[in-house]
Structure formats: structure tokens, C-alpha cells
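This document starts with one chain, in the form predicted alone, laid out as C-alpha cells.
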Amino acid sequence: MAETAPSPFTPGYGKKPAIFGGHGEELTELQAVFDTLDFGENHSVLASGLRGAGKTSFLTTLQDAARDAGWLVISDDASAGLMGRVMDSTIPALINDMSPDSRARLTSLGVGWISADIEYVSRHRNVKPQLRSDLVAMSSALGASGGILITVDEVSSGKVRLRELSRFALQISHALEDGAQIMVVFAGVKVSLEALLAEEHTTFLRRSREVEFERLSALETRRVFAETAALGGRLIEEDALAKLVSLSQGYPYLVQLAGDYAWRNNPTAPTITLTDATVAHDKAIKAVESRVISRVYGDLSEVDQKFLNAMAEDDDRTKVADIVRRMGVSDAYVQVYKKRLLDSGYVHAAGHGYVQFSLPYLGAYIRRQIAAEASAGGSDGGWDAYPAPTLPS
């Protein structure tokens, strides 16, 4: 019986792909800063796209690369109480887990007491512990082997968390006034960023190095999907990988999911034909509705999702003046909702006047939602037929 290789294509969530596709050359800048504490420009980084499109895999790869290079690393996302758990749970788990010399040099810093045998650092001081000063006393403790990464995902553009995310902000801008050595990323939609960026204590970031995740060009697509099958052990037909680069419309979850199930229809075979290529298709298409495309569209607003539905009448690109006529709506309004969906990134500009969709499918979705309504009368399902009986009193 032949032998099962693992699939080397990586579709979980935050998985670091095999081949990591676009943006090489930030990923190898920033990557450099881990060894030469050169930052540059590099101290904040903004990294904007849609689900899927490979901003915490960009996480998890700088993470690793930081901690091959002796730094130290907090990563976390942006729910409430992210102050509270790094205070807590993450700078002590990371203070424990530094060599002796270095725990020695915190101590003298007055970064709590720390015992070798129990392997726990106490957080109760004569004075409140803050992140400024923690960060400051934990690079200096390090010196010159390594800094601090601090990665933070799932920015929220909800006024709650954007608070919070503000004086999380604050705090390391005061440590790196006092000279530590940081790099810190924050990740989201592009609106959630602006949203950040707009609030007091966040000047620092307005400055930051921007990377923005959209689709992979069809070049790129080809390559990844050819060079992390051929890291599998595996080739790829010409008519089996033309498909998959097209169904994949350069999307970098649908790249993974879509190379996993082509990989997984027959693994023991030394190619993938068009026949994986097919069943991958399918399969990946209904799972990206599912798990990606029909979140994003019930995410949105009212309007916004008629603004999409408008949209959806066109196989193409779409064009302004008919989403105006289409939604029985002045230009002004539609243009106010034009540009949140350009900043949020579900649509960008296709020529002057024209808007299209971003994310691959969710046109086709809209318009399956829509048929499946029409078809169903804009009933229940049958069930006003069958009203429920009165229950006796």
C-alpha cells in the first residue's frame, strides 16, 4: 500500500502557509530587523485586509521568525480585556521563561520577585505594575540579543475596544520613548485601522509602515500553489493547476483550501490531475460561502448589503450611476456608502465611475440568496400554511 504524504498546504486558521505568498520583501525587511535591531521605519507596522487574506498567517510568520532570533513575543487580539491578560498571563509567562541572567537583570529593574523553583513571578509591587514599564525593564534586561514583538489581530472599530486598544496604544508609545526595543503590528479590516488610528493616543501609529493584503496576482497564485505541492513530494498537471489558480482567483485561504483538497482526493498518487483539481472546486468553493463570504455579507449593514445587492445584478464590474438608479436613491447617499465599502475593502474601483466586488464569490452569493428568496415567494418556507395552533389559556 502506498504511502499517505501529509497535505503541505495549510487552510486552519493562522496556520503559517508552507509558501507564504506576496509580500516577500516586507516579511524579509521586517525579518531582518529580529537579527540587526535595525528598525527603521519598522517599529509599528499596519497590516489591513479581508478574512482570509493572510494578515494572521503574516502574524504567526514574523512571531516565529522573532522567536528564532531570541525575542521576545506577546500576541494577542484585540477582545476586551487584552491590557488584562498580557499584564497578567503573558509578561509573567515570558519573564519565567528568559535565562537566569536576564531574570537576574529584572529583578534589579524592579520587575517583581521571581522564584526559579515554583517558576512564578509575583505581580504584587509597592507600586502598580504598568506595560510601559514592563516593556522598558524587560529590553533592557535582553540588551542587545533581541527585542520585543508584540502582535495584536482582530483590530474592532467598536468604540468599547478601540478605548481600550488606545491606552494599549499609549503605553507602548512611552516605551519606546524610553528606548525600548519594539515592534508592534496591529491587524484588521482597513476601516477597523482608520477607526484606530482616529482615536488620542495612537499619533505614533499614524506614522506606522502599512502592508495591505489583497488577492495574489495569477502569477503568484501559480507559484504558490506549484512550489508548495512540490514541497509535499508532489507535482501539479497544467490543466489540473490552470484550474485551481482560476478558482482560487489569487484569495490566499481559497489557495490553501482549494491545494488541501485537491492534494487529499488521491494523496498517494505523484500528481494531481484535473479530476483532484475538479473536487476541490466544488468542495472549496461551498466551504468559502460558508465559512468566509456569508459572515462577511451578514456582518454588513442594511444598507450596505443593498449597495452589494445593486452590485450583484452585473456579472462584471458595476457601474455608480446604476446602484444610484437601482437603490431609488440620491448620488450623494450612494457615494457615502460607496466609500465604506472601499474602505472596508468588499468592493474597489474598477475605472472611473465603476465599483466592483473584492472578494471572490460574494457576488455569485449575493445573487444565489437573492434567486433562492424569489423562488420562495418571500414566504416562511410554506409554513403560513400551517399557522401555529392557539394554546388554551
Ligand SMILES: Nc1ncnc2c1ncn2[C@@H]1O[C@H](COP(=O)(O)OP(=O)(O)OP(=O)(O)O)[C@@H](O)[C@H]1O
Given for the second form:
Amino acid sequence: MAETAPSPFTPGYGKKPAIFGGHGEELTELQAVFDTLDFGENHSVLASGLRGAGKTSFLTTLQDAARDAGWLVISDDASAGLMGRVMDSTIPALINDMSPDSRARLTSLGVGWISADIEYVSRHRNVKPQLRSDLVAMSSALGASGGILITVDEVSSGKVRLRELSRFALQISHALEDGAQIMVVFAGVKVSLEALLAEEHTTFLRRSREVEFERLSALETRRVFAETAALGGRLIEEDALAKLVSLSQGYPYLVQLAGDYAWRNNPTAPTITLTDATVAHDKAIKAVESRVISRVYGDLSEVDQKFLNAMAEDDDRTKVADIVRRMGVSDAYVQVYKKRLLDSGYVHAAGHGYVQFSLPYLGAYIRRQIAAEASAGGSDGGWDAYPAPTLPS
Ligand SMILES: Nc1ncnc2c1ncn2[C@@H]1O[C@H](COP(=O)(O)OP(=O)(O)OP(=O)(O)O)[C@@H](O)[C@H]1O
Ligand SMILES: [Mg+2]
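Previous: the form predicted alone; requested now: the form predicted in complex with the named molecule:
Let's see the whole complex now, leading with the same chain.
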């Protein structure tokens, strides 16, 4: 029997895909900046989109390209303590990895405080180090050989301390004003990025390049399946490919899951067949439900959920007027929630006065949840009828 080749598909959050579908133009343009330092409009980038649509993978792809081009990379997420982590550990580590030449230049610029193996008298530095001045000094030390890429992932309303993030952004904007060669990329759901733009000190971000992550086009989806399998040395038969494309609906996480299951069904065969794709179908949809869709749904507020429940009564698109009726609330109220859900990317407009689920299978998931609740006799699995006894005190 032939050796079982490892699957080249990469299901899992933050796993950089072997073949990156979509956003070719943006990647090419941003990667060109790493080589030329000719930034144009690309000093700041906002990457927004659905869960599992590829924001983190996009950041990783940029980071790898930046490092290859000799840039320094600062990557973190927007959770509390960002500034401290960057100042106290990321920047020191970057400086320690620099060439002795660049480090010597840094010392003369006043950032040598960090490096134990460089002779340095810390009295030069009588103020607390600031991100702004470190960035400017590091950028000058790099000179024409590179810039600094800063990526901040997970800008999502729950965890974000927008105040802290805006202070971080302010330091970057000052460093940019001082001429530092920086590209900064923030990634998160759209509503949170908008909240960030509304903060003080973040006006420079309004000129950002925006990259939106939605599902891939059908053509790109085909390419990702075929080229990823080819990297692993296998061909996907045409009918199997059509099935995989259609079941994934271009949703990146699902593309990787489906490809992976199809690959593993019969990994020593030279081609991936319709049988493999059919087996992958059920498994992939189950997995995406538990790993993605249930999380998406659970993240939403109760009213958002009610809105989606009202949508799920229809198989295809839903008339907004029907949502108003089903929820039993005012039109204005529904409009507010409609806008929120459109901004979050889970729902899109489908013709005048209609909305539709953007995330494949979200509607089906909700319908199944509602049916399960109904048959279990209530939302709590039937426990309403069996209250816990009061314990004697
Ligand atoms: N452009 C792409 N082409 C093909 N597959 C991709 C692409 N981008 C991401 N993927 C795959 O999709 C999955 C999810 O990617 P990723 O974790 O980057 O999404 P995300 O948008 O950061 O999700 P979240 O919002 O939950 O953090 C991974 O399995 C990854 O390999
Ligand atoms: Mg992510």
C-alpha cells in the first residue's frame, strides 16, 4: 500500500491556508509595499468580516511576506494589556534579533536600553520609553532595508478596551507623522472596527484601506480545492470538485473542512472521487455547525437571535416586513437590528426590502435548534417540569 500523504488542507482557526483564495489584488499591492517602501494609501488597513472567513490567515500571510522582505513585525491581539506586551516583550525581542549593525544604530538613537549585550548607559533615557519613539528609532535603524508591520487581531466588541486601543493607535499615528515606515493592520468584526474609528485619536484610520472578508467567489473556491489537493499530489475528479464547491459555498473554514474530510476518506488513492466528496459533505457540515455556527449564534445578543429566528422561518430570503410581524415589534426597532446584523456581516440585503443569511447553513442550524427545542418540550431540555427541590436550611 502507498504511503498515506498528509492532508494539505488546514481546517482550524488561524491556520494559514496552503492556497490563499481571493483578495489577490490587495495582497499583491500590500506585498509590493514591503519591497518598495512606497506606501501610497497603504499605511493603515482595516480587515473586517465574518468569523472563519480568513482575517487571521490574511494577517499571517502579510506577516510572513513582511518578514521575508526584511521588515520587523509586531503582531498581537486587541485584548487588555496590548501596550505593555508590545513595549515590554515584543519590541525587546525584535531588537535582540536585529543585526549588530542595526542595533548599534539603535543605541545611538536612544533605544539601546533594551539590549544587555550592548554597552549602554541608561542615564540617556530619563523618561519612560514610548511606543512612538521606539517605532521611529527602529524605523530609522532599518533605513531603506525595511519597515515595521504592526497587526492587531481580534478587535471584537466584547474583549476590546477601545480606550487602550486608541491610545495605542495614537502612538502609531505620531510615529507616522515623524516619518516612521509603518504599516498597521487592524482586524475584527465590522461594528467593532467602526467603534474604534469613533474613538479619539483614531482619525488617521479613517483613511485606511478596507479589506472585507466574505465568502470566496465560486471560481476562487474551485481553485483553492484543486490547487490545495495538487500540492499534496492528488487530483480531484470533476464531479467531486463540483460537489465540494457547492457544499462549501465558498466559506473558507468550510472549504478547508470539506477538503480535509474528502482527502482523508481514501488518502492513498490517486484521485479524490465523488464518493469521498459525499462522505465529506455530512461530516463537514456537522463540524462547521459545532465549531463555527453555534459560536456565531451564541455570540449574538438575544434580540439579534430573535431577528435571525424570525428570518429562519423562510428557506431562502426573508421580507423585512415579515420580520416586523413575526417579532411583533415596531418597524423602526427592526431597522436598528437589521443594520447591526448587516454590519456584522451575518446577514446581507437581498433585493429591496429583503434580507438573507450570509453564512451558509446558519438558517438551517437555527431551524434545527428550534425544532429540537420544540420536541424536547422547551428551551431547557424539558427541565421546566422538574424543578430542583428546595434544600432544607
Ligand atoms: N483565503 C483563504 N482561502 C482558503 N482558505 C482560507 C482562507 N482564509 C482562511 N482560510 C481557512 O479558513 C479557516 C478560518 O480562517 P481564519 O482563522 O483566518 O478566520 P478568521 O476570519 O480569523 O476567523 P475569526 O473571526 O473567528 O477569528 C482556516 O481553516 C483557514 O485555513
Ligand atoms: Mg481570527
